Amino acid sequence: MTGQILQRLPGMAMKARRAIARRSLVHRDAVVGYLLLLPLLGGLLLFRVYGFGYNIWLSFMNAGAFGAPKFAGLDNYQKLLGDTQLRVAIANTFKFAGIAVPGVILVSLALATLMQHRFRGQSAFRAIVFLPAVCLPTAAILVFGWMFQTQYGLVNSALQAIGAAPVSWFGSAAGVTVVVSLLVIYLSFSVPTIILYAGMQEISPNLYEAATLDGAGPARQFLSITLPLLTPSLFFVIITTTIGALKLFDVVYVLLPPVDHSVSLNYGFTLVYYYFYLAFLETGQRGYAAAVSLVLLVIILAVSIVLMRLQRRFVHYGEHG
């Protein structure tokens, strides 16, 4: 017995050395992995975690454009409760999200449905659909501003060509609403279209064949098969588009620059993010601006929670969902 154990000792030692070598290799790979993650984690801690904490701290301070912040307690939040302009900004934000989000969803759904069919120029059509996603947003905003310019704009020239009167698009709240809504829909529909198209590819063709045999037409198939099975993708598109619409800033800022604050105020386009910008940079109320940004955070959280609740009722994840 002792002799057999002595004969096995070299093999056991070899196995032990191999196990130690494997553990060392795994440990070294783990260390290298964590070292590669350090820049990302450092940026996350510095710009996200620290920035968020500093913003909360600043909201309790009386901080102007210059000088050290002074503790103000809940003064900024009490000021928020009595700020009528902020109420207008919140109402405008919800109004605009109520216009832009359905527009983006409907356009994306229509384009994704068209992309399912084969036709001449299909590749060019797909390139055009994805074009807004790769365009510089500022360039697209400036082009839209030129197209809807009152005197020399392309849209008014087309209206005059058919005998209609030119429209002062930037001279009324309704005109600005139309231009901004069209612009946001144009800038936002590409990625949702791709997501919905990918979701449509996951639907089994057997379902459509069975529906065709039962006499269901294209509209019936879309309503009874495509739309219910597409609800997971639709929900993702709705929640991301809604959050993006609530955070809208660049379109209004570039299209209606704050040279004259009355422009955006009179046209009902002082959104919450825009109001934060005015408070932070234009009037130098850093503490109050921080409180405004937290209001926007609460709004986005509340809307997201409502949508997540509705998800349980309307989103179909299949048999295993």
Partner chain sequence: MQAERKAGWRLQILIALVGLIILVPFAWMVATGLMTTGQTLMVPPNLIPSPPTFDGISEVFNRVPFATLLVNTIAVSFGRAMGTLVICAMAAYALAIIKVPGTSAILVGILVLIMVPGDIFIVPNFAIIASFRMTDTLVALFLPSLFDVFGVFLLYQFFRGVPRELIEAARLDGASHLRILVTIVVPVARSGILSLAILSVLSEWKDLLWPLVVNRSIDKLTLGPGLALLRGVYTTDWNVVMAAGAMAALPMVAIFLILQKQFITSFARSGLK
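Next, report the structure of the form predicted in complex with its partner chain; the form predicted alone has already been given.
Next comes a single chain, given without company.
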């Protein structure tokens, strides 16, 4: 029957048929599309959306060692306010980040500047710069622990060789801060270096030529040309490094294992370490751990937002926008 109608009203029918075909094609495409998205969305629904809700629910619970969690109202949130250990963890987190992030930026800026030159062993140097990013972090952390060991460590022996007194690196807040910050810098400068390197490559050589003609030296060129034109990559690197540093766990955990409570509790606890400690090394603290995890989330989001605001103000995106 359709065929007869088609023969009689070819123009109209063709149009209608095409529209129907298109709609069903679009419809079928969408179904296929949603099927393709299903594994991702299903996984995210379980491990992220449900997980987030579970964290919020748990933060209102008293999850004791035995039995089901009991409703605890705002107890966990009240506890946050008076928790001195949490304050130590937050202070340590910001202290490590406050030292390591500028350190990473300075080191990677210096390395990226060096790499702008042509020199012998260029490709070997590039490979060396990336070694810390591909080596197993645990291995690097262990070797730093050994180098800063009090009695037989390389660093203290070097200090003694030049007549200085050996330092008990893991016995004081300052010592731990130095070793942890150095480790964070060592483990995280590689990727910022390549991003800043690429950013520097994009700056037009004409600008440098003009500046040289105007009599500007290398330092002046760096401050007036390189830095301002590098701000997009620079801000990107600052944001990612800061967020990474606020989530610090592996360095402090391997360097200051929980068997040595007095050291890790006071000098080494970062927010993530404290959260992990509450949730898995203590008993009956999971509800409170969930509340601490939300503190971590709020801090990271707040810092990200502040940095992005600053970015909008300070970043120079060049003449093209």
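As the structure is a prediction and not an experimental result, all values here were calculated from the model. We call the rigid core whatever largest set of C-alpha positions still superposes within 1.5 Å between the two forms. Positions refer to the first chain, counted from 1.
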- Rigid core superposed: L296 CA moves 2 Å or more between these two forms: no
- Item | Core-aligned Cα shift of L37 between these two forms, given in Å | 4.1
